[in-house]
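Encoded as C-alpha cells, the following chain is the form predicted on its own, with no partner shown.
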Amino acid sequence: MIGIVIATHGCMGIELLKTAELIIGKCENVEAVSFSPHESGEELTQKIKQAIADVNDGDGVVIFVDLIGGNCCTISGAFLLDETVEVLTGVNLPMIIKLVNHRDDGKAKDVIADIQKAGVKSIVNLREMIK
C-alpha cells in the first residue's frame, strides 16, 4: 500500500485529510504535516522524516505539498533522493481520495501521472462546463 504524507502549510493538509475521511471513510497510512511560522525548516524536514517513516510499507510514498517553491515542497524534494518517494505540489481533495482509493494498484512510481492527472482534470470552470 502506497503510504501518503500532505505537507501544507498551516493546516490545510489536516483539514484536506479530514474531509477525505468525511467522504471516503478512515484514510489508514496517511499523515498530515503542518508548517507553522514560528517553526524551522530543520523541524519541518524531521516531521516530514517522520511522517514517510511512518507511512512507508514497502510500496513506497507519495507526498502531497500546497505550493510549488514553498517551504513544503523544497524540503519534500530533498526526500527525492529515495526512489520510492514521490511530490506532487497543488494538493486538492480529488487527488487525495484517488490516491487513497488506488494505492495498491503497484508502487508510487506507477500511480503517480494519474494521481496528477485526476488533480488537473478536478480544476473546472463550471460556467464553461454547463454552456
Second form
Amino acid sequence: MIGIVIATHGCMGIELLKTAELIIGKCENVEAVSFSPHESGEELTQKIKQAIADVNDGDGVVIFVDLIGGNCCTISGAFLLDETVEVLTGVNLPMIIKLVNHRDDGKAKDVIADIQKAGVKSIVNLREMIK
Amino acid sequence: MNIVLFRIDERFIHGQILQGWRGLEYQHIVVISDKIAEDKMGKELQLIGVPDGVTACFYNKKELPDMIRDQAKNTRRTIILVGNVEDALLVVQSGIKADRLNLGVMSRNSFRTHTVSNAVYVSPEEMDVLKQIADMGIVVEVQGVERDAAVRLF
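Would you generate the structure of this protein in the form predicted together with its partner chain, following the form predicted on its own above?
Expanding to the full complex; the earlier chain stays at the top.
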C-alpha cells in the first residue's frame, strides 16, 4: 500500500484528510503534517521524515504539498533522494481521493503520473462545461 | 544595486517571497548563505516556483566581494536574502547600501528568548548584532509579507 503524507502550511492538510474521509471513509497510512510560522525548517524536516517512516510499508510514499516553491515543497523535495518517495505540489481533494483508491496498484512511482493528471483534470471552469 | 528588500529569512526563497512580496515587482533575488550556496540540490529546490522573468543567484559568505562586483551594475529590482543576523551584518559591512533590514523568519529555539512576532524570535546575542546594524543607520523592522504592517524594532 502506497503511503501518503500531506504536508502544508497551517492545518490545511489535516482538514483535507478529514474531508477526504468524509467522502471515502477512513484512510489508513495517511499522515498530515502541519507547518507553523514559528517552526524551523529542521523541525519540519523531522516531522516529514517521521511521517514518511510511519506510512511507508515498502510500496513507497507520495508527499502532497500545498504551494509550489513554498517551504513544505522545498523541504519535501529533499526527500526525493530516496527513490521510493514522490512529491506532488498543489494538493487538492481529488488527487488525494484518487491515490487512496489506487494505492494498491503498484509503487508510488507507478501511479504518480495518474495522480497528477487527476489533480489537473479536476480543475474546470464550470460555465464552460455546461455550455 | 537596486535593492527593494533586504531580509533575514532562514527559509530563503519560499511562499512568502514568491507570493507575499510580489507587489515589489522584484526581478532578481540574491541569496547569501554558505548552507544553500554549497548544496546543489538545495539550490535547485529553492528555484522551484520562482516566477518567469525573475532570476536568482546564490553566493557563500566568502564570495561577498564577488557578489558586489557582479551585482554593482545590475539595475534590476533586487531582493537580498540572508539566513541569520551575522550574515546580515556581513552584508552591511561589505558596503551594500540598504536603508532597512527586514526580519522575516527566524524560527523559535531555546536561545531565542525574545518573541518579536509569530515568526521572529531573537536571542540576546542576536539582539546585540541587530543593534549594531541599527547603529549603522539602518532601520530594523519586522514584516512577514507586504500585507502585514511593518513594526520597527530599532
